[in-house]
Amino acid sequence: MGTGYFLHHARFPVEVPDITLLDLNPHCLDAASSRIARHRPTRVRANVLEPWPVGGPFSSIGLCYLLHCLPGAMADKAVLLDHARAALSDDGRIFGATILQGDAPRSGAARALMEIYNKKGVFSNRGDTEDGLKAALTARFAQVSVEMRGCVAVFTASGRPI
């Protein structure tokens, strides 16, 4: 969730959106909820890799710039998608963006910065690829879109797989 930047700038289809912020880091919860205080968000401190202590169902779940920060391989991180799917309404959608490595195009500066972030534990995306992300999404959702913008994968997913 980070700072709530995207929620602050989002255009919602309703005048009073019902927003739940979920993050393990209390500083991120503070920053995001302060930034969007006008929406009176519900705050939940939890680990996204464990079952979520929130009800739902939610019509949308944003996962912007989260996956590349989670520990482990994409298969390990994908448990987050299971928790998201369980909290999503039948006609709901997840969306997000993540920074990939693998065969994603990266400048020398981007490669160096990602290496520093991975060594510090800020990122854990050395093995994250577009194919791995697509496989994790299509195993859980019927409609999946992954668009690459440089080394960033922008994705949406909805529907139960058949």
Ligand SMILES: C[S@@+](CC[C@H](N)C(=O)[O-])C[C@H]1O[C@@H](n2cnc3c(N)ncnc32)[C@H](O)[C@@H]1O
Contents of the next structure:
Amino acid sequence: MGTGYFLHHARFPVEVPDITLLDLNPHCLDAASSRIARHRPTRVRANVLEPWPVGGPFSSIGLCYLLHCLPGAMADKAVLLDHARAALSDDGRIFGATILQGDAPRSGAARALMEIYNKKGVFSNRGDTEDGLKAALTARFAQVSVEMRGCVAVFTASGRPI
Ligand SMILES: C[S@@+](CC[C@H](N)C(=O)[O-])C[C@H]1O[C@@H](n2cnc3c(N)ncnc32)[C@H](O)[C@@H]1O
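Rather than the form predicted on its own that you just supplied, could I have the structure of the form predicted together with the ligand?
Now the complete complex, all chains and molecules, led by this one.
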């Protein structure tokens, strides 16, 4: 959930959006919920890699800049997509962004910084690739879009696979 920056600046298709913030870090929940206090968000402290203790179903679930922070191989961390799908309405959509390695174009500076972050445990994306992300999404959703912007994958996914 981070700081709530994107939710603060987002435009919503309804006058009173029903927003649930989920994060493992209580300081991030504090920061984000204060920033968007006008929307009276629900706060949930939880690990996305375990079943989500949330209401729902939600029409939209944002997963921005989360996957590259999670430990494990893409196939393991993708369990969060199972939990997201369980919380999503039938016509709902997940969206997000994540920083990849593999063949994703990375400048020398990006490579160096990513290596430092991986060593410190801030990132855990040494094995994260575009193919791995697409495989994790298409195994769980019928419609999947992954667009690369540099080494950042911007994705959306919806629908149940047949
Ligand atoms: C890089 S921030 C991104 C925040 C926000 N989505 C954004 O785009 O600005 C990653 C967030 O994921 C949270 N996080 C990391 N691992 C988590 C986990 N296992 N379960 C729940 N939240 C987690 C962190 O506390 C942090 O708020």
